[in-house]
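The chain that follows stands alone, in the form predicted alone, written as structure tokens.
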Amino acid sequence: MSGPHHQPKVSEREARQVAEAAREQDWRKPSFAKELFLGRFRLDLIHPHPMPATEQAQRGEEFLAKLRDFCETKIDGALIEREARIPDAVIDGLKEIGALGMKIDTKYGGLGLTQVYYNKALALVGSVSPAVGALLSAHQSIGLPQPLKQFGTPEQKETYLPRLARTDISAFLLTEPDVGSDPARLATTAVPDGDEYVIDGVKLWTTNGVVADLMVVMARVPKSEGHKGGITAFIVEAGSEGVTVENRNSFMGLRGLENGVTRFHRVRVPAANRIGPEGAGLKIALTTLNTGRLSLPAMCVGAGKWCLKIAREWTSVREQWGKPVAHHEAVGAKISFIAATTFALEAVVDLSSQMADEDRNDIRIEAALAKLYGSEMAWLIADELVQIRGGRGYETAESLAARGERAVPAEQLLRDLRINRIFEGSTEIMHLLIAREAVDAHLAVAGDIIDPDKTLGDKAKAGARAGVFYARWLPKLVAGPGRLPLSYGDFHPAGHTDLSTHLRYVERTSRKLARSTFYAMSRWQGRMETKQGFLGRIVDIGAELFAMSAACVRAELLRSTGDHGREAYQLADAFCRQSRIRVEELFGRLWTNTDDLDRTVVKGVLSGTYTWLEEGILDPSGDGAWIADATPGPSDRENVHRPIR
């Protein structure tokens, strides 16, 4: 398969700029995640925990009945891991009830779900194919839906949403062969030509593109007399002449998932289906994901729903030694680890999922904290599944049927979850941008100073502002409320476990958070975009400690609510716990670790110093040739890079 043609040869200075205009640059709202990197610790903004209006919920609840008795009758997710295509009959009926429509406007035929309640439908539908939870949310979260809500005009939602509702499945291409998370080197092209444009490209790991009626395309558009240019997102109808699907694209997981490559020959498309204005793409495709990222976290709940109950069910009864292997302590603390870090992630997602519901909140923190978070505990507690099952979990489950046993699909799961770690975002990705927002209210006051391109005069305005801002702000990360044992007596009523000194340790522990990512700042100055080990580690805490407020949050509204009070206590305080010990763990890891070895190592595997130790082995994959640049894993989801500075 032949690249992109003109693939733009990009700066690392440029590839920033691009990124960074992307970026949404306001803070127009308050944001829990925000402040929690920053040391302020606002429980304030979660708690008490936000509530779905009465009609929302009722609406919502008689959906995923109606959902869960289709699932149950007619979703076979075993013939789809066998034939590794989701049945016609299945999408015809998901059209039916109303599937495709569960985020559009009832106005438009859809069902108007909230954003609580589609997470939940995700979550029901993925329990049973995870290939069919991604057709939805890829056509939904990221799909046409979503960009026309947030940027179409009138007339684009009054022609394409019914339809969308409906009967249309849509795709969201972005990645190319060449081009993964770096969009300043993006080659596919939109020419203008009169009221039209002419897009010519190829585009890679498409999820839906093999069925997609219509699609989101993200196209270099030149700059030229009365064109802005640069990249802009366009509606395309997949039957377009010049549309081309050239490879149904087969993966580790998620067999049925309908992902390809597309290919644009010359490919007409008015201008009446440009979303936004020319050059508003990338900035089109963030906005679109604050919110669209939490469908891969609420299926990663369903999975570890799952995941509890197969454990607690084989458990039970699976004897060795003379009793339940439950009761032996190293398979109990792998059901724990299981069941209370479940409670934590249903925890992040609904409570992420309501503040976008409510508006009230800038969530994008949230959001990608959600899915870099579920992603990668989701991949724990599948691991640790297939560790319980032993053989069984190894064991496929169409093998586990033939000889007579219940077709647990343990390795399935583990192999669908995955691609999470790298959809819309692969970790190190979401470790960047979040880091990137966890850090902006330093570089605001203080970024000309690490920039190289400003003046001595604008260094040292920036140095007087960031002196004013650090005078103010450096006190508060010495003391809090985190040392005051009374001050969240809500988290302790009588006869329930004391969730208020988790509470208590997350803003104490924000604080430190705040310090020690204002030391790295003061140490590594411009050179911190670098530091990406010590980066992720600081989201990783961040994460750590959004989840345990979250999941003292809705211990308390459970509580509050008179719905298993008392057990929700007992797991929030046990996910608190084993979150205590991964972020010490990491703070230790902050400062001592091997990241100028690694960096030693790199090169010399890269210059072949190493090249003794792969003697031994024969390479099955080719003649090594390679196509430059390539992001591993299907990554049309991806988000894009945004560098620190």
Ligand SMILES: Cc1cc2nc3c(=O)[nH]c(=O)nc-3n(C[C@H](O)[C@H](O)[C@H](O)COP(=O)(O)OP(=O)(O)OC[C@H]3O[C@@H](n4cnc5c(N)ncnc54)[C@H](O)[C@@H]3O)c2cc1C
Second form
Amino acid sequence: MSGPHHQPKVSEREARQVAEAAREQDWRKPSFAKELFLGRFRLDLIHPHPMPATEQAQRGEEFLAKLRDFCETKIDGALIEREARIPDAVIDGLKEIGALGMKIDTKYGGLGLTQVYYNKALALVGSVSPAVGALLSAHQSIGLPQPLKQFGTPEQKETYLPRLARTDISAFLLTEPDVGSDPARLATTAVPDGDEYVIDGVKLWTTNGVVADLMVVMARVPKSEGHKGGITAFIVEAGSEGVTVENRNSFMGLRGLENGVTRFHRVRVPAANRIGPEGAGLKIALTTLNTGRLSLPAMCVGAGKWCLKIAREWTSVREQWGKPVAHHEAVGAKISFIAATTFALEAVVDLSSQMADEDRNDIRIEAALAKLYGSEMAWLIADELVQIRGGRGYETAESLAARGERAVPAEQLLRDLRINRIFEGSTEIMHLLIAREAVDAHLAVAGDIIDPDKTLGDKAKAGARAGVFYARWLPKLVAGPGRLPLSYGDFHPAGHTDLSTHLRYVERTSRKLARSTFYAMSRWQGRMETKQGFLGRIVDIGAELFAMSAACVRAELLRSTGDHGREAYQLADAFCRQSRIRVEELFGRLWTNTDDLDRTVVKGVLSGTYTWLEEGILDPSGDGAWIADATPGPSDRENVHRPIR
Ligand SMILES: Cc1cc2nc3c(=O)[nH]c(=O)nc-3n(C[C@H](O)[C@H](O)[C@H](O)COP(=O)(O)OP(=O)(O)OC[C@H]3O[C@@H](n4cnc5c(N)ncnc54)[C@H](O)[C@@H]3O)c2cc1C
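One more: the block was the form predicted alone; return the form predicted together with this ligand.
The complete assembly is shown below, putting the previous chain first.
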């Protein structure tokens, strides 16, 4: 495979440096999850569970009622699936009720919903049609409104936010044929020309790109006199001359997604349309995602709720071997997993979103954990639902209906959910990103020791600094309240299941997690970042501990407000017990695994040693190019921007 000729050649180190430069490096506010990875269980940061202000809740509930009515009467999920297209009337209706502006401030004509209610709205819409959920979320969570809100000039806000709140759909364009997880290779250019920039390049998988009115485009400004250069974010009108949508992509799921390939050929954009300074594009994108990342897990919560409903209704009526299948233990275990995990996912998303609204804590790790954990667990939940439904789980809703049965789209959910583990940061990338933040304190003190570019003198100085830090930090990891039988007594109210035992477990285990991380740091030093298996497990343990904490805090919230307290305690208990088994398994795999052996097998696979194993099959994919040429230039394909809608 060869990349297009304009592609910058980028080494692994350069790729990391670009990612590092885009990181927000300061921690101005406390972070529950960061502390957790450092062995400090700061329950006080999340308990009592933060609550929305009455006025915010009222506004949110009012909109949810309106949206529910709209979804029930105007959105036909089966039709969208069948025709692979969201009808214009749905999009117009969403605009009318203000759904494009859920997160936009009221002063710009938006609804000014909080993150909590925005997420609830997405979960609601996503339960009827994941494609419509994706349209709204791509528009508001990664599209133009959020970066404008955080980084736009007053003029940009005045010009665009009212349009985005009511009529204009936006898209976010970062990915290119040769640029996926690694933006350092970004090839789209924006060359300064007077008080304009000229954009050339090709963007791939642009969600909403086919129907967008406005786009956020990431392009590289070359360094020149008066121009700092670097990857930069631009607001581009989709109708600009030189913009062509070349293909409407179709996928395994989310069939209604208006996702395209968008080509830019000498597209002139006024300098006033630059968001933030030159070179700030990736930082803007990542900061936008700090809260934007909560949308996907919010829709995963909706998916979990739906799976629970179908599992309950189906397994109580479907009888095999003399009883409802729910009463066969193997099926029951799946139902329990679906219920407990859905409870925890909602706890994670609501807690993180409420913390985002309060803005007292830094929630970037929590949101990233929510995305990682939500997408992985929802996938397992949907897979279990398919299994519980048996052959009907594999059958399409349309076929079920044609045979006169209830049109349950279980297989569709599985297909629709699959992408969540890939986009907005794949699971592998989320592992690295969270691990990077989790070990940040170590790198801050010990960074120079492990940086191969630093001199011996620097390393010695860093060693002394690190010595002081660790002399104070390490002893604290040995003992804590998790060892004391009466700690967290609030979580063992009379007549309820005991959750205090789980919080003690989280406290103890967070210290064990930090000790393991420290041990690995001293063992591998500079090679630590290449130990992806180890880091992934550390992050997964952190995700479980966060989910357990959130589940307990939510159960106590529900008890104290009088809603379903006893049942919530039961579900939180079930979740924590299931989660603890996963945590213990992950700890076991920290040191007992096949990571080294796997490397040997990979070498064998790539060198062709095992090609005999591939014999006896045909490969229907043929021998076409792996990656389409993204050389900028005029499009010779038909402009499908409007005609395909
Ligand atoms: C339906 C859909 C909608 C999308 N919407 C948008 C959109 O609106 N805007 C936009 O800009 N993009 C969008 N994308 C792109 C999406 O964000 C990318 O697919 C994603 O970032 C992964 O990039 P990639 O597919 O090129 O995979 P690659 O980066 O090529 O990765 C291939 C595999 O390698 C792994 N990998 C890569 N690097 C590392 C590493 N350093 N360590 C460990 N593992 C690694 C990945 O996790 C993955 O498993 C969309 C994609 C799809 C399919």
